[in-house]
Amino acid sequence: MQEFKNLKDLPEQDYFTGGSSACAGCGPSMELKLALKALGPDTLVVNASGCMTLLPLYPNTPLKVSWIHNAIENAASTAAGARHGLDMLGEKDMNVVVFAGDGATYDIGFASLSAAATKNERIIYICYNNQSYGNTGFQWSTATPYGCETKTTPRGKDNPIGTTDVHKDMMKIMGAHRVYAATASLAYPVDFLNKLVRAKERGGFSYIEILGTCNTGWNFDPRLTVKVSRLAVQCGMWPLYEIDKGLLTLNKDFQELKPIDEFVKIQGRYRALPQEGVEKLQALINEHWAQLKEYNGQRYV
């Protein structure tokens, strides 16, 4: 499988078609489909509970590849079950693809995700990641960023911020496994289709984590799903980059970031964000920002 220049090299075949349950302007949605051009037909997409469980509503799917569905701890331990028992039927071209929010990978499915990675079990792990518990209300999650207002992290008089936690590293974390683990926007397709790539030919266990742009919990117009993809990117709040055998590589550099204020202000989640709020979400993303640039090319983990 070869690495993509653009996305002409796409093929045109989809197997992802319309009418799902997913809301419009989804980001994830999107991204599974375009994860599943590339990697054809001959997959198997694990499926922990969350926003995507509502893309198959029986008896109708969007899908033309097969898909489990499964409680939201375990999606790891399950696509490595599918992964041994192909292999065991000779089907060891199969991709076995794993699905799942950040809920089912930061908190609730970790241990089952680690235990994959540990054993590096050959499979590859998308996480899309929304920030939240979306798929029951907007809920804070151990990958919620500062400043972001969740239902269970609401504004008031004695908490102007909303959420006052920084948000779990999962790439150093996955990146201490010696797995191949990277991050994916959906504004940088064809990054993200070569990192499917890299991840496919690599026999091991895999993680990518894609940021997953969620208009209905960010409160955004749907329209502006890959701008605030974009904005996420180029302010440094979802940098691309990779770790390999504990090796760091950026793949999308800034000489500067641009400042986060346009990316918070359109989106109702940060709107209220005070004024220290801000600042505080900026030297964070600056200090990790230029953490990644002093160890772009070294040993991260």
Given for the second form:
Amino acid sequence: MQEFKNLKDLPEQDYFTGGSSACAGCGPSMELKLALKALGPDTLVVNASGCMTLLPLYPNTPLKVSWIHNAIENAASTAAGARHGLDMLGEKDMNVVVFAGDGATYDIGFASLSAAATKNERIIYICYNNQSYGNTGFQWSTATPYGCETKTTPRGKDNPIGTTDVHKDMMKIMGAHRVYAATASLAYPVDFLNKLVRAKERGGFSYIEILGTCNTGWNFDPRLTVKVSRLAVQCGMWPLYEIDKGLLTLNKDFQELKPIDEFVKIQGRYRALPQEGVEKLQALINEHWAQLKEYNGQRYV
Amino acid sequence: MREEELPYKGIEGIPIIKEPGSASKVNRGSWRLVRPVYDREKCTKCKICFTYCPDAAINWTPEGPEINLKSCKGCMICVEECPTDAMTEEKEGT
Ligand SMILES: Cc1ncc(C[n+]2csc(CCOP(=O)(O)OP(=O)(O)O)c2C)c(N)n1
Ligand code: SF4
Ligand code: SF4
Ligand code: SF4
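Could you give the coordinates for the form predicted in complex with its partner chain, as opposed to the form predicted on its own above?
Up next: the whole complex, starting with the chain shown before.
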């Protein structure tokens, strides 16, 4: 399959409808809609408990493809099992795709994810990373960025920073599994869909992590979902890159990053983050960006 | 494979949703405080609104976008992202 060139080139057919109970302006909903454009009707989505579990709510579903809801711990194992079952039934062209949040991916389902990647199971694992346990009310996960306020890392007199830990570098971890690992953003849909096409054609295990821009948890006006996602990339908060069998490719390079202040100041989750916190966040981003620039085109993990 | 051909029929009594995309019949328009209003004259058919609508409430037709107000939750992403002023915001009930 040829890669998509621009927005007008993307498939017009949707396998996702309106009518779900997701919040207005929900990033992960948009991401699933977009993903299904590239994947097509012969797709089984395996979902781990999270916000997206509530998309199909009996007796209605916004999906026009098959869907299995699974425990939060083992979406990757269920997907691997479904893959083997479908292969035995001769349904080799069917896509098996996990759609799971960061809590399910970075934390609770990490063991099954790592096992499926190690075994190079022919599945596409999409993590929509809203940087929190969104469905249960925005608690901290190991994907939550430094300086972000969550229900379990509240900002206060004793702790003005909120989240004091630096999030897990999941891309490096998945890259070290020697599979295809890529980041994506809803603000760059052509890049996202092409990564899905690449993952599908490549076969084997693929890990695609898309920033799950969440206006409810991040506390901003839903109309800004695309803007916030774009800024995340332009500020280096969410760089677009891929690691294929250890080799790094930076997909979106910038001469200069926008200051992180532009991203931080439009979201309630960073409200009242002191200047020293913003500076530390900027330093963390600069360090990661310098690393990506240094290793671009080379062996990274 | 068709459902009738499956060797395993599932557990009886477990509810199965059989109509793909049946949620499109649900009225989410009641969530809206503001609604997008489309002006064909100003539209360049760039597909930006169509791509970014999180609820697939914008259908694409040969004439351009068509808003389905039953599915539109009024997030205003289409209004914010439209590069011309073909999508504008209006208060509900006006
Ligand atoms: C083992 C287990 N612990 C807790 C829960 C409760 N639970 C349901 S959804 C959810 C949040 C999942 O967060 P994430 O994977 O980040 O997805 P999001 O809700 O952000 O979409 C939790 C903790 C569960 N289902 N299973
Ligand atoms: S909380 Fe966030 S991720 Fe969950 S449905 Fe709402 S906008 Fe989407
Ligand atoms: S306001 Fe939001 S839900 Fe309504 S058509 Fe525009 S993008 Fe879609
Ligand atoms: S974004 Fe605006 S100009 Fe582009 S297709 Fe939609 S209404 Fe037309």
